[in-house]
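Have a look below at one chain only, the form predicted alone, in structure tokens format.
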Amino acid sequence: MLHGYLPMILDGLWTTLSVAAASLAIASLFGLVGAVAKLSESRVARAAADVYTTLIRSLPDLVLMLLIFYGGQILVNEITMAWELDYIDINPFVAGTATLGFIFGAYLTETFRGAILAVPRGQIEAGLAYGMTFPKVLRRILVPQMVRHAIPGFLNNWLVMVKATALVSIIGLDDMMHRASLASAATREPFTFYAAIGAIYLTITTVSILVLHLVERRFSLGVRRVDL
């Protein structure tokens, strides 16, 4: 099947999934920090978060990938030269995951901010008035409801991020897309290999949708849906 290149492509699939998972963790961290900053009473924090989300969402992912990878490489080595240190070659996996995490952190910032605002403030105040500590209010009241409201936007961002992992092949990472490109060049059958890659991405996104729908149902226990 696929002229014997299938094992090589499936091996690249693990790299693709690793990039997606690591990028999601970084993006979630940026998203939570950004959401807290946007809801902060500090004007500086709100302004910084607004600049971050506006700038990142205004530029193409490919442009940001190239800017951060090559610009970061230049910046790091200018610093090492100033300190008379050895040349540092940035790992494509680190650069790719950091870039995707930084990009999608801007989108998750808005997702988490909206989810936090969707939780009635009166419930948080009631928990504090009842004598609960703030960490307990977060754990028992805010976070469970926030997760339920955030799942739809979180799912959309995850699906887009999975597809965006194909961009890391342009910075030299040996992922599934890069291996399919090599195989198509060797066999001169690009349609066959790119169609196979498309089917694999479709499988990943379909499984992701099913899993996150189960998670949404778990966090929606006891919630009645009203059809308008």
Given for the second form:
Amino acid sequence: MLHGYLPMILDGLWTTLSVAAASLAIASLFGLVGAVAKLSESRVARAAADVYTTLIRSLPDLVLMLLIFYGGQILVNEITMAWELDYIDINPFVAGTATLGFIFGAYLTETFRGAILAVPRGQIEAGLAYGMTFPKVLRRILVPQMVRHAIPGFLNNWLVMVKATALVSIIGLDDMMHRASLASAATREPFTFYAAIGAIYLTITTVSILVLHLVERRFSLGVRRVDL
Amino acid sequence: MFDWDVVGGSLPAFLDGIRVTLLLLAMSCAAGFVLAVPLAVARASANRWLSTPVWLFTYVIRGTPLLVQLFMVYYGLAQFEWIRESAAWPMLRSAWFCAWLAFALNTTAYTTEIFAGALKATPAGDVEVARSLGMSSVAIWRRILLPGALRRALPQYGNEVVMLMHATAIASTVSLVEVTRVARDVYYNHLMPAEAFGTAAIIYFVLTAIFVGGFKLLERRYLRHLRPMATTAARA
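Could you present the same protein in the form predicted together with the partner chain, rather than the form predicted alone shown above?
Once more the chain from above appears, this time first in line as the rest of the complex follows.
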């Protein structure tokens, strides 16, 4: 199948999934910090988080990625030269995941902020009144309920992000997209290969939707629904 | 450290790039809008033979990366001999046409879902009132359903236009000289990433602000009935 290029493409799928998973982890971290900053009492933290989300949402992913990949290299060069360190080459995997994580962290900030606000404040106060410590309130009251509210936005961002990983091929990462162009060039059948990886991306989308539905059901146990 | 001469010298190229970006955006949005309205009517229809094919189209387009779609059109079509020998080939070889086709299809899928969602959100009472007044179903579509849905869709549609504007950066991969391509060329000529991509970033930032502001004005005009009103007591 695919002139024997299927194993090579699937190997690229592994890179694509690693980039997506690593970016998601970074994005969740940025998202949580951003959401907490947006809800904090400190005016500086709120302003910083606002600048972060506004700026990121005003720029194309690709431009940010190129800026961080090439600009980051120059910055690292300046630092290593000033401190007389050895030359450090920025790895496209690090640049790609850092950029995607940074970008989607801004979108997750809004998702998480909404989810935190959806948990009634009285429940947190009640937890504290019962003598629970704040970390315990987080673990037992806020997070389990927040997850349910965060799932739809989280799923959406994950789906957009998986598709955005195709851009890392432009900064030289050997992902599924790059493998498909190599195979296209060798066989002169570009349509076949791009359609094939298109089908793989579609499969990832479909599986993600199914899995997140199961997770949503797990976290919605005991929630009453209105039948319309 | 920041070389303003490089930025200044590349400004004319960036201006041309802005023109290409906006032209591609306008052409794709126009085609997307024209296709999305009938497709949304089909997608919202109770008839499964109408709605399922449209659902499949939007699911496939929205489930695959735009970069893959663009490459399928630009590099992929040449694979088929009958396309190379067809009368449309001179057009299908051009990067402009391929980019336009890929972006138009992509935004059609997203816009269709937005409009279909807005159609389905029509209050049942609106249609009942129209029927009780004796309006024909064509008149109901033309005067109640479509205008109402397009108004409701305005905020999300504005988002889609801004996202499409950002997505046009991807056209830089098929040799269309829009803002991002100009930035990449400036970078390769001078090896100054901050100047090259920073300028592009500022351009996109300003364009985004203009579009967001423009859609805010449109919302103020067309969604006026949803704005919180000053109470009559306060006005008196």
